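One chain comes next, on its own, written as structure tokens: the form predicted alone.
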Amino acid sequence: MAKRIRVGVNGFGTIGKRVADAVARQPDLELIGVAKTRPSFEAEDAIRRGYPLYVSGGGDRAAFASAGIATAGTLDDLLSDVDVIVDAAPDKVGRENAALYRAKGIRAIFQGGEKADVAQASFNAMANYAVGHDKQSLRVVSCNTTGLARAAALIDRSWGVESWDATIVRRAADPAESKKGPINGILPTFQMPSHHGPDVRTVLQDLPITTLAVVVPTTLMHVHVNRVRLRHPPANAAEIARTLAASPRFRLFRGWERVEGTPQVMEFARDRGLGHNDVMENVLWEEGIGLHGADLHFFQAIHQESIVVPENVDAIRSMFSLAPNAEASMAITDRALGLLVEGKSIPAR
């Protein structure tokens, strides 16, 4: 068997712990360790999972020791033993870490909370898998951008996109957060258009997309309200639903499943039991897809805590040319994560 790529994860919070779990399950990757700045229940959980724990940033190993949490060294030690680091630090901290990675000659993958210029390219497996080949740094785009880019790549390949207008109904906070709001209110985002459209174009440069956003008092998921003018519309909405349902990383709920909205989606996730109650796919409803002439309307829901996780794995594979194309990489990733449904395939480019 070929040597596995050695991976470190800097940050073990919402995204980092999920990426670490995903990397540990891949047949061609090896998780060397994870890094945190301060002791916490998540640091303790890393030890329980058998992940060597390193101290990052301005962290103090003595603080971990006093909490009874063993550490394997500092972030510098971790970087000396990996081929690539996945930076899952809080927003804007990744940019500060980038200089360290460059100085050590370590390849790095950043998250969508950083500006696009933190890395050589922005990445989404379905949209631009090949962009990562031989890159020193990649940025996996944000949760909302990931969901839009996946859908746009699939729809554009299938029917062509003349224009795309989306309203992002954003969750106010993640479930574990207690310092964000609103608690009671719907807040328009007065950046018009919102940043999501330009961010999608960092991976799909020619996509004619415009976005707006509002924030609502929920922690469960984001919802996108999409109106797409198709260049070559199919005969009916059922064809669109079949295409989406047949694609990896899309989950289409049918009417009889009685999934009315995001609460039932998350209950489905709890029952499915992939870990952390995650939904790594774009979620759509068969009844939420409409076609009126060339105008496609559809809703999709995005689980902000987990949708980018498989993309981080594919970004590593692209960077090191471990798989020849997106289809091959996604199949390996999704099988290891329990997402693969036999019979699903990506339409030809």
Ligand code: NAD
Contents of the next structure:
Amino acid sequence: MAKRIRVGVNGFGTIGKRVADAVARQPDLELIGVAKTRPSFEAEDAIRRGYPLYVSGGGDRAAFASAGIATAGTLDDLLSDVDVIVDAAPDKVGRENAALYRAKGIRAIFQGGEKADVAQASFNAMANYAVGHDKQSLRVVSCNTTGLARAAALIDRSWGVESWDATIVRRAADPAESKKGPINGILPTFQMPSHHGPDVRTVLQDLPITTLAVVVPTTLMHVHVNRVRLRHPPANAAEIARTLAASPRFRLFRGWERVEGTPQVMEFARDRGLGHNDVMENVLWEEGIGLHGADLHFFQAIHQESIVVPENVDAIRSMFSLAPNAEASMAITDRALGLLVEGKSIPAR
Ligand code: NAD
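And the form predicted in complex with nicotinamide-adenine-dinucleotide, for comparison with the form predicted alone?
Next comes the full complex, this chain leading.
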């Protein structure tokens, strides 16, 4: 068997712990360890999962020791032992960490909280899988951008996009956060258009997309309200629903499934029981897809905590040329993660 790529994860919060779990399940990747700044229940959980734990971000090994949590070394030790590090530190800390990775000559994957120029290219598997080949650094775009890029890549290659206008209804905080809001209010984002459209263009350069955003008091998911003018519209909305449902990383709910909104999506996730109750797919409703002439209207929901997780795995595979194309990499990733793979395919261009 070919040598597995040795992966470390620096930052073991919402995204980092999920990426670590995903990497540990891949047949061609080996999780060498995870790095954390302070002891916490999550640090203890890393040990329980069998992940060697390293101390990063100015943390103190003695603090872990006094909490009874064994550490395997410092970030520097972890970096000495891996082929690539996935940085999942908080927004803007990844940029500071980039200097450490460069100094060690270690390839790095950054997250969407960093500006695009933190890495040589921005990445989304469906939109621009091949961009990663032989890169030293990649940035996996943010949760909202990932959701928009997947849908736009698919819709553009199937029917052509004349223009795309999206309103992003953003969750106020992640479920584990207790210091963010609003808890009672709807906050328009006065950056107009919002940063999401330009961010989508870091992976789909020619997409004519404009976005606005509003923050609402929920922690469950984001919802995108999309208005797309198609160049070559299909006969009806059912064809669009069929194409999207048959594509990897899309989950279409039918009317009879009685999923009215994000609360039932999360209940579906709890029942399905992937790790952390995750929903790594773009969530669509059959009844939430409408075609009026050339105008496609559709809603999609995005589980912010997990949608970027398979993309991090594909970014590593692209960087090390472990799979010939997006479809092959996504199938390996998704099978290992327990997502639906059979009967799924990306439409030809
Ligand atoms: P988080 O706060 O949940 O986790 C960050 C972790 O990094 C924490 O465990 C923190 O202790 C640790 N940390 C702090 N300083 C560090 C340092 N110097 N070195 C290493 N680790 C350090 O944050 P998150 O939500 O997982 O976000 C991580 C990145 O992923 C950000 O760029 C964010 O924008 C992006 N992202 C987040 C979401 C989301 O909805 N949570 C979605 C997509 C992308």
